[in-house]
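We begin with a single chain expressed as structure tokens, specifically the form predicted on its own.
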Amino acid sequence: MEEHSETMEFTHTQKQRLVELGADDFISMRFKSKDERNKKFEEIVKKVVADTKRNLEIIRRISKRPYLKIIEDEISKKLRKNGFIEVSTPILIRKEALQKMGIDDEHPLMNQIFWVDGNTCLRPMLAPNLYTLWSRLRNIWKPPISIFEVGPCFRRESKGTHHTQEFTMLNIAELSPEKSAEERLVEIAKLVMDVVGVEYELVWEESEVYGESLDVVVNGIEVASGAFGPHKLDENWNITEPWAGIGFGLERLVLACEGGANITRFSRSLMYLDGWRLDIK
């Protein structure tokens, strides 16, 4: 019997290739029937394909590099100019410097590491290795210490449609800034986020690693999470002073900037193409 009143939702399957699609904001709408409901299905699909095709030819013809890699040469290009020096350390680290990071057997975290063997894993964050240039740089350059790196970062993450197994950090930290560490925390998202050119609100939440954490959020998406020293990890690098670092997920920042439901559209992929489906006729 033909149901008359407006519960009626999208399959489990159609919902599941909206989000594919990216047509996440059509999710959420309940039909009369049946008939309606895959009337209108089909109609969404269609539009969807038709929008792609476009889009994927813009990036033929136009653009040629996808909108994650367009911001990340933005971002890199703006905290050269004020300062920070780019640097590229290894994506293979030791299993003492987790542990430097206070991230032991019994951390939450270490159930997330690749290991590649007993001592060696793919770098779950950037930290450790930053760190480690700060406590060489600062026997040989003048403060502040300013470093920054984009690369990698592998975790197996299990936590929805906001995480993925391999995703692109960019890590910025600053050693002796030449202001209060938290304002010039502040200053440093602000950098990156004025590059980006979107509404955002910081938010302190609690850390796995630090304890406490100043948040970058933006459509309701976590999209950095920064703290600032000295803590009491520093001691393991023989860091006595005041700093500031902040770690973005470029991925998932792209993710609220462009709107979508599913980070795997814009990761490393070879079924998507800077956010677009490639599996369409």
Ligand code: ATP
Second form
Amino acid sequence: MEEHSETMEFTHTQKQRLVELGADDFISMRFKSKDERNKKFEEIVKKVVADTKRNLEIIRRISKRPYLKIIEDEISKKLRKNGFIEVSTPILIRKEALQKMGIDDEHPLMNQIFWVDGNTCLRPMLAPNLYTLWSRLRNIWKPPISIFEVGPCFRRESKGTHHTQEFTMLNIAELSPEKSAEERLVEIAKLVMDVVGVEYELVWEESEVYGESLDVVVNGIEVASGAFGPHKLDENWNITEPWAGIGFGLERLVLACEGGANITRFSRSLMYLDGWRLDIK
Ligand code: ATP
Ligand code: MG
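In place of the form predicted on its own, the structure of the form predicted in complex with this ligand is requested.
Then the entire complex follows, led off by the chain already shown.
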């Protein structure tokens, strides 16, 4: 029977390998026979390996760094051109910083925290640090206080293909915008997405931390969440001014733009270089 109808799929191991190699477009192919299937598998792998080698050669000779780093640079340049100041804050933060964000023992994010010791953890987000900088810089600089940071964040994740435990967050935060905070939030999202140059949707959602949040969605994938204030958390930093803030996951953004099946390809890795698998010959 199987020999005559196109019901045969790639084996589990073959599918796994195709996903690893980023050849996910082929995994739902059907075949009339084992021979036909195995021949096709070899053919795809050969082609993908050749593509991988060609792309690794381009990285070696031309781009010399991952795409994620290149867009990070371009976004940083664009933000600085638009008056934003780049900052660099600690990766290790204290439990109080989480509490000030409303993340208490009952909050779902609390189960996702990597603790270094009882009171210190790897930051799951940049927001508490940026709030603290706002509260200091606003005493020194005239408004608006426009800052951004790009850096590692950590969350224990059990979810699959769009989550990693360590990822790169780009958080842009403006205190006292010159226009309505809501309008400014949409404008900041556009600043970033114009650099990336892909179509995106803006979706308003309920957020655990902020109440109402604005998601930036590319090809059905959330690449950023933004919010605006005044907001009830603001009092923890004695902030009373309006604000707009948005956090992009850069690996998620690259995944959504490149259309891959798994974020692992674009994450910090010993097995991939800029999305290209290294266990090939
Ligand atoms: P999700 O609903 O997809 O789990 P989230 O809403 O919990 O994400 P936010 O707190 O809104 O995430 O973080 C802002 C952005 O950071 C997300 O839009 C996403 O791009 C990125 N991000 C968050 N968690 C992860 C993760 N575990 N791996 C990769 N990127 C992440
Ligand atoms: Mg979100």
